[in-house]
Structure formats: structure tokens, C-alpha cells
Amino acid sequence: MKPMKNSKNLLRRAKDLIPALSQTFSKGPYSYVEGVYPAYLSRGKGSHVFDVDGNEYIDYVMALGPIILGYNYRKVNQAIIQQLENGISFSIPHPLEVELSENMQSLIPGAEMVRFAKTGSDAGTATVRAARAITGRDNIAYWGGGGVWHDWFTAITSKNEGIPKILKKMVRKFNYNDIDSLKILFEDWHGEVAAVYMEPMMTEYPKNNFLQKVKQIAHKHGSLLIFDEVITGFRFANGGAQELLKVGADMVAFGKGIANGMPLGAITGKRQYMDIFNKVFYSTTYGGETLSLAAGMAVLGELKTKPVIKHCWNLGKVLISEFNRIAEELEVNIKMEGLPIRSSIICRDKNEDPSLLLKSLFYQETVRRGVLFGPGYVFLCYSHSPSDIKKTLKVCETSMKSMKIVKNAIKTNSVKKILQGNVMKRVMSF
């Protein structure tokens, strides 16, 4: 690896200029090992980035998720340029909307309808106005990873500063897999759920029919069932997590790998309640912007002809079963968790709880010898080969072998020592 110079003038430059030194905390310095990681990329081609400094690097943060074919992906690139000679922004709606809304609707189960937004943020709090102006109720049962920065969500969460107090009583979690932890909530606030709003599926799959419960549950009182398909949407399927696991919600909302990385975010439902946004105000003067609907034209072109899906599915199948096979044979505790197509590398000490402490030195030794992990999930793309997969197994191996090391420096509490950065720092908790 190539000494760090640039990315460290870039970060010292960006102390006095930027708050929290990026505009998304899951990609600032802190959230990965600050002193080892590059804090700065500078392009990417396929599977692989660049930090400015010229080092490369086998990536499995995929821009937190939308990067779904591929960085500088041809077709997508095409599609983005054609569009440009054309224009970006109009003064009236562009055929585009048109053109990419029908795509969708031949793609994902249950969208009559369709609106645009440039964020997932922004369309699953476009889905939450919907429900309260539908059902005439304020209240949010909740369950997911979060990501969403909005007020109705980020009031129950660590970074709740600047949001009325207020907010927080109108959200409560309830526990995937777990049906009654909902019946109590609705219990609790009788009459007064305006919807479920929930990811259908993280890392696990649900269990006795527990989506269709929830469904059952929030349409008896009177509720609407919302998807957060922000990230499963166009990774687990074609048609996102309702056509794998055949559970339709009443709303959804989609972003992330919907453009592979421009901006763009969708909302799809049944007609009956995206008719709502006739009334509220959801309003934006950005969501026809051509270039991310030109995108997106050209995402949806290639999962309907190319085995997208099937590809990231395999691969993450190979690199799930060998990376813990390594694992165990050379008995250190580090698994990868969850689905092959979005996992998490979970590191244990010796009381079994999950360290970001180890978790840091792992990574410290794998993005040293040229693989990038994130904070978050790991994720593939259609441009990863098994030859990045073979590789990186052997990267993980090496960095294993050299955290048999750290048995010992647990003992003497001295794994600080080793590691030659910052522990990763978690963005908020809720």
C-alpha cells in the first residue's frame, strides 16, 4: 500500500470546512479505522475503487448499498450521458417519469402507482404522511435498521437533537419474527396506529408466517402496512422482498440500488392510497431529474436481461461458507452473519458480545492487503467475479491468521497496541 499523504491533507483540510467531515456519517472517517482506511476515494471501476493516494481496492461497501451493477457501469454511464446532451432539469414533466414509472410497474408486485424521490429518506417519510393523512392517526409502529434521518424516525434514536420532544411518542419498535410484541403495541395504542412500517427482511428470514401476520394484524385496526425496501429492493429480487417472499405491502418505499448510485428513490402502492398524494404536499423540484431516471431506466433494462440477482446471490453464497469455514478451522471468533446477498462480519470476544474493538483489527488487516469492509453490511454487486471472491477469502485468511495474535493481547488488555488506528465509532443507536 502507498503511504496515505493525500487522503490525510484532504481530511485535515476538511476539519475546518465540513461538520462531521462528510455529508453521511456511515462514510465519514470515524465510522471505519481512522489512521488506516483511506478517508478519501477518488473513482471506481466495476467491483473496485480508488483512494486518491492510488491505492485499490476490492469494495463490499458499495457506496452503502447502491451500487448494484457495478461503479462506471457502461450502459448506465451510456445512459446518463445521452440524456445529458438533452438536459437535466425542465420546467414541465419529462417522458422519462412516464417511461421509468411503467418499467417499474412491470417489475414490483403491487405498484399501481408510482412517485419519485431522490432518497429512500425521502420517500419512506413521503409513505408515513401518506398513511397519517389516510388514516387520520398519528402513529408509527416501527421495525428495521434505521437510515432513516427524517423526524418522525430520528426522534427514538441517539441523534434526536433539534426535533420536537413530542415525535418520540409517536414511534415504537416492535421485534421481527416476533408477532406479539406487535399485538401488544396495538393494544397499547388501540385505534390509534396510522401504520407498520417495517423492512420486510434484514438478515434473517421470517418465520411462521409473520409478515402475513403483521399484514393481518395492521389491516384489522385499521392500518396500512409499509415497506422499507430502500435496500432490498433490486437485491433480493427483481421485484424486491415482496416477490421473494410473496408478501405484498400496502406502500413501499425504494432507493439505493434503483439508479446504482445516482439519486433516486421510489414510492409504489395501490392505487387507493397513492391517490393521497393528489391531497399532501410531497413536492420536489428535483424528483423528474433526467439523469437519475435515465439511470434507473438502465438499472431496470439490465435486471430484466442479465442474471443480476442470481449472480450477487451465488457469489455471497461462496464468500458467506468459505469466509466461516476459515474462520472455524483456524478457530478465531469472527463470522459472517445473515444473507449472501447482505451479510454482516460479526467479531466476538471472549464473553461472546460483539467487539468493535476486534471487528477494527480486522478490518485494519484486510484493508491493508487491499479488501474494503464497511460499518455496515456487506454487499455485492454484479460486477464482483469469483476471482475477487477467491481473493478476497484469501485476504480474510491472512487477516485471521494474524488475529490469533490478539488471544493473548485480550488477556493482557493490550489490543490497543496492535491496532494502528481508531476504533470504528457507531453512527447512533435507538
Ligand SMILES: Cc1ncc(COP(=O)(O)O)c(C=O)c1O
The other form holds:
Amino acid sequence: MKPMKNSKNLLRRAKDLIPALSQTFSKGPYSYVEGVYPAYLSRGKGSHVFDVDGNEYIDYVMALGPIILGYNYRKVNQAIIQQLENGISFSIPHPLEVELSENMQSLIPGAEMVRFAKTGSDAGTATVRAARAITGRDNIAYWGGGGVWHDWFTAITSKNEGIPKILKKMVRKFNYNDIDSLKILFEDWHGEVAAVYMEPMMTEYPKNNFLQKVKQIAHKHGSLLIFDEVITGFRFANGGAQELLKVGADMVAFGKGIANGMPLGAITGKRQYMDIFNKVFYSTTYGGETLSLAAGMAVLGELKTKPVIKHCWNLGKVLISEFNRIAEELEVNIKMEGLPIRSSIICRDKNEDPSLLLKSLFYQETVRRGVLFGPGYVFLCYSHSPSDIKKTLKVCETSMKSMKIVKNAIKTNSVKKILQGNVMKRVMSF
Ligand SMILES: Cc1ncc(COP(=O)(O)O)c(C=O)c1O
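Switch over from the form predicted alone to the form predicted together with the named molecule, please.
Every component of the complex follows; first up is the chain already shown.
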């Protein structure tokens, strides 16, 4: 591993210049093991990324999810370059708005109409505004992993500075696979719920027809069911979790994987609901920016013609099962939990509590050996190869062996001495 002189230099310049040091909290140095991880990446190819000091890593962050095909992916590059030569943004819509909408319609269940967005937050917020406009109600029943930065949602998080307090009263969480928690919410808020806004699934499968029941309850009370498929879309199946789980929502928000890293989101849904966008103010200068739409066309083309999702599921299965087998054999308290296409690494202390300190130490060991895990989910892309997985497992094994030493070290309370950077920090809680 080459010394991270350039990373350190850039970070030093950023410290007095860029509040929060990054445009995305989850990418900032504090979200990783600061001092051990690279602070800046300069390029990527396939499943690998390279830092500004020339170190190479197998990446499992995938830019927090959008990279579904791979970095610097030829077909996406070609589509962007071809469109670039004709212009980026125009004064009147470009045909790609119609073409990509048609493509989405053919891939996404229930996509009777389509609008585009620049981010997952835009798309999610547009569906909430639509539901409020349609129902004339304000309140939202919520379940999911968060991520939307706009006021209506961030109000209920620990990072709610600057958000009118009144908004906090309008969003309440229910629990997954716990239909009673939703029923209670609807009883308390009788006739006041605009929508159930939820990720259809994070890492646990719905049980006892949970999603069908959610839909029934929402409709019984005149509310909409909105799925946030910003992570699950174009990752769980070509048609997202709606296809995998065979449950359709009234409106769906997409982002991340739709354009392999270009800033694009989308809203799909039933005509009777999507029609509201003729009225509500959902309109932005870059809404029809064509490089992202062209990238989206290329991504959907690859999804339709290549076994992208199957490949990720298959490699993910091997990664999870072998990772957990090695951990068990070595008797270390580390586990990869979740689904082959959306999992997390959990390190537990001797009381079996998830420990960010131990996780930071494990990540220190893996990143030094060329494997880049991130603060959130472990994601795979179509460019990950069986040899990437093999190498990763080897790195994890060696790193876990060093964790065995740490197991003893917990007793002597010297983990902090072994950790050469800062403990990773969580961005927010809610
Ligand atoms: C489930 C979910 N929804 C919405 C968002 C917001 O997407 P974006 O960061 O593109 O605004 C995120 C971001 O991580 C997310 O995880």
C-alpha cells in the first residue's frame, strides 16, 4: 500500500474550505476509518477503484449504490459521449424523455406513467407531495432506512436542525412485518394519512403477506401506498422489489441504480395518481438533462439483455456464505447479514452488541489489503468477478485472524491502540 500523501494533502486543503468535507455525509472521511482509509478516489474501472495515491481496491460501496454495472462501463460511457456531442440540456424536451419513459414502462410493474428526477430524494419527495395533493391530507406513515434529505422526512431524524418543528408531527414510523404497528397508526390518525411511504424491503423478506396487508389498510383508509425503490430498484430485480415480491404500489420512487452513477431518479405509478403532476409544482431546470437519460437508456438496455441482477445475486450468495463460514471457523464475532444483493457487516463485542469500534478495526485490516467496504450496505455490480470474491474472502480471512488477536485485546481494552485511525461515525439516527 502506497502512503496516502495526496489524500492527506487534499483533506488538509478541504478542511477550511468545504463544510462537512464532502458533498455526501456518508462519503466523508468521518464515515470511514479516518486516517486509514483513502479520503479521495480518482477513478474506477469495473469493480475496482483507485485512490489519489495510486492504491487499488475491490469496491463494495458502489458509490453508495448507483453503480450496478461497474465503474467506467463501456456501454454507458458510449451513450453519454454520443449524447454529449449533441448537447446536454435544451430549451424544449428531448426525445430521450419519451424513449426512456417507454423503456421504464416496459420494465417496471405498474409504471403507467413516468416522470424523471435528479436524485432519489427528489423522486421520493415528489411522491409525498403528490399523495398530499391527491388526498388533501398531510400525514405520512413511514418505514425504511432513510436517506431522503428533504424536510418532510429529515424532520424525524437526529439531523433535523433547520427544519420547522411542526413537520416532525406529520411523519410517524411503523415496524416492518408488524401489521399491528401500522393499524395503530391508522387508528390514531384516523382519516389523516396521505400515504404509507416505505421501502418494500430492506434486508428481511416480508412475512404473512405483510405488503399486501399494508396495501389493503392504506386503501381502506383512502391513503396511497408509495414504495421507495431508490435502493431496491434495478438491484433486487429488473423491475425492482415490486417484481421480486409481486406487490405493486400506487407510486414508486427510484434513484441510484437507474443510470449507473449519473444523477437520475424517476417516479412511476398509476395514471390516476401520476396525473396530479399536471397540477402540483414538480418542475426543475435539469429534469430532462440528457446525459443522464442517455445513461439510463444504456443501463436499461443492459438489464434487458444481460443477466446483471442474477450475476449479483449469485456472487453475493457466495460472498455471504463463505464470509460467515470463515468467521465461524475462526470464532470471531463478525457476520455478513442480509441479502446477497444488500447486506451489512456487523461486528459484535463480547456482550453481542454491534460495535463500531470493532468494525472500524476490521475495516482497517481489509482496506489495507485492498478491499473497500463502506459504512452502509455491501453492494455488488455486474463487473464483480468470481476472482474478486475469492480475493476478498482471502483478505477477510487474514483480517479476521488479526481480529482474533483483538478478541483477547478487548479484555485488555487495547483495541484503540491497534486502531490507527478514528472510529467510524454514524451520520444520523431516527
Ligand atoms: C432508501 C433511500 N431513499 C432515498 C434516498 C435518497 O436518495 P439521494 O441520496 O439520491 O437523494 C436514499 C439515499 O441513500 C435511500 O437510501
